[in-house]
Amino acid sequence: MRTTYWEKNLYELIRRTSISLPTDVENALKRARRLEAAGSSAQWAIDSMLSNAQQARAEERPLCSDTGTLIFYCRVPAGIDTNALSASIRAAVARATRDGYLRQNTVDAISGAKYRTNVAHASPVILFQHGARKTVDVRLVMKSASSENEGRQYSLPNNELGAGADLEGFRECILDAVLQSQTNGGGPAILGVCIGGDRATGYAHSKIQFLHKLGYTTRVKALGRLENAVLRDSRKLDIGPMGLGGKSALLDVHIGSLSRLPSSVFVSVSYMCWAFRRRGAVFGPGGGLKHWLY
């Protein structure tokens, strides 16, 4: 693996992710704007978001001052040198930090001291999935602190919510997560949800849902109906963008599921703010760029 070649293309992936809101997210914001009353605070808030996105792209600066945790999802062929690919990702992160496309957001858990290149133990997060493929698919999600802080996990049945271990109970949990976030998470939001799994795998699988394009509906019919119900019912909460009131508390919700133990029923909800920085690229086995994703 030619490390310098990989590093160049991965650096460009980071740069694009940091400064440019993906088209599907921008279009979803425009659709949300049409839901709101003309001249309302909700419309004004979405107009500001769209303006900020355009300005960040034009000025080539980070869309948000919190460039967040960097999570790289890598689908690779069997036999590829993942140590070398990881080293290239870390080198690209360090360079992007020095160049100002990433802020110094990584700190020591105990002392709070900054890692000035954002490279540390478990930073960035790099996840590999091996398969029968010839290309390398790398997708990057930047998860800000404000959105990460709004993640929630429910164990069912939940007496406080009156939620049972069924589809209606799942709906109650997800809508409660939206209500609890309100002004804190930078809505309108995108939710990634996992039904099942354990406490660790549930959260991990909920974040994988962010790799779907907005507008995607799961092929699992029961979960697809649940996605539609959550979107529909979220509009009745009168939360709106940034908690200013209105219909667009959510841009989209993606729900996946994992097998579970009979007596463990978890609903894990990961939250992403409107500044949904997620991009990807497909590379040849030698690091050559095939095409961009999103």
Contents of the next structure:
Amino acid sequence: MRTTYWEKNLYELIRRTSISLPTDVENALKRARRLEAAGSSAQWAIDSMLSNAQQARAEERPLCSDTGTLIFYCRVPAGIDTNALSASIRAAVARATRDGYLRQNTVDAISGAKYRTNVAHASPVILFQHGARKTVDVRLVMKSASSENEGRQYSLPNNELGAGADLEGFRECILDAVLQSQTNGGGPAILGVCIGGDRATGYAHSKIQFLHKLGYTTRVKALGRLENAVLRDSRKLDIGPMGLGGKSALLDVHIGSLSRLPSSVFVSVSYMCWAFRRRGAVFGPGGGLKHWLY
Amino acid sequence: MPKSEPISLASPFTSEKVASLKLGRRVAIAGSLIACRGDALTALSADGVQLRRQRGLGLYHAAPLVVGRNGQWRVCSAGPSVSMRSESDLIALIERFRIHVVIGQGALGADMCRACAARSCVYLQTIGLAGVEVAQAIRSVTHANPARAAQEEDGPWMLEVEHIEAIVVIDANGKSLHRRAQLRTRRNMAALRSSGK
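In place of the form predicted alone, the structure of the form predicted in complex with the partner chain is requested.
Up next: the whole complex, starting with the chain shown before.
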């Protein structure tokens, strides 16, 4: 494996992710802006977000100073050296941190001591999955601390919310998550939701939903209807961007599901701020760039 | 609420300047700010730490992403931090340095409302995560403790800013826009529940 080649292209992936809001997110923000009243605080907030995104791209600066957790989703063909690929990703992260595209944003769990380059035990997060293709598909999601803190997991039935273990109950939970995060999150938000699984797989699967482009509706009909119902209802709450009031509490909701135990029903909700940094690229087995994703 | 042009608010920030600011008003901040977050904020709010005292500073709850060294700094990005996590430190700083303007992200609680009312302070919200916009407005940046800047990147940084737009979310009487919004959205949620069943 030609590690220098890999490292160079992975560095570029990180750099682009940090500075450039994906087109689907930018377009969703523009659509959200049209939902809000002219001259409202909500519209002012979205204008600031859009101009921030444009300036970040034009000046090649990090879109957001909350670098967050770097999650690399890698789909690799059989036989690829995943240790070498991990090493290249870690080297690229270290370089991007030194160059100011990433903040020094990783600390020891107990002492709080800083890691200078974001490379540490379990940082960055690198997840491998084997795929049928001969190419390597690497997608990077940068998930800020302020968004991660707004994640919520519900065990159903939930008496406090009056939510049963059915579609109506799932809707109740997701709307509660929207309500709870209204003032501290960075809305308009994108929600990744998983129905089922266990406490660990539920959250993991809710985050994988962030790989879908905004505007995508799941092909599972019951969940597709749930996605639309949540989006529609969220507009009636008058939360708006940054909790300033208005219709655009959410840009989109993606809901997936996992099989579960008969007597354990989890709804796991991961929250993503408007500064949704997600990019990807497809590489040949030697690390050559085939094309960009998103 | 019609929002035409923002009201200019320049340092030194005094109780007179903030007294008449109403909830939901957009303001444009200019002048001197301390930017700080996390442990650095805690340290600053403790009595042991000295800061070259300047009257009328604003407090920006943020840690700018700064590159450079030996006093030659450049701010890449400077979005606000979620302020609820540091509420008690922010209140201690308001009292210690007689601060009348705090800029942060998200809601603050009843304690901050009381502190704002008692000390004639306003809490303003900028756009969370919009780091580049704020960075653009920064004219100069220095570290309050230059020798340790590389180690203490959470601040305190001293910023001179030209134009940062924000919205008044707690006024100098201790009224909170977020508190009102929470009551309103909960009512809306209850209405949604009763209509859905």
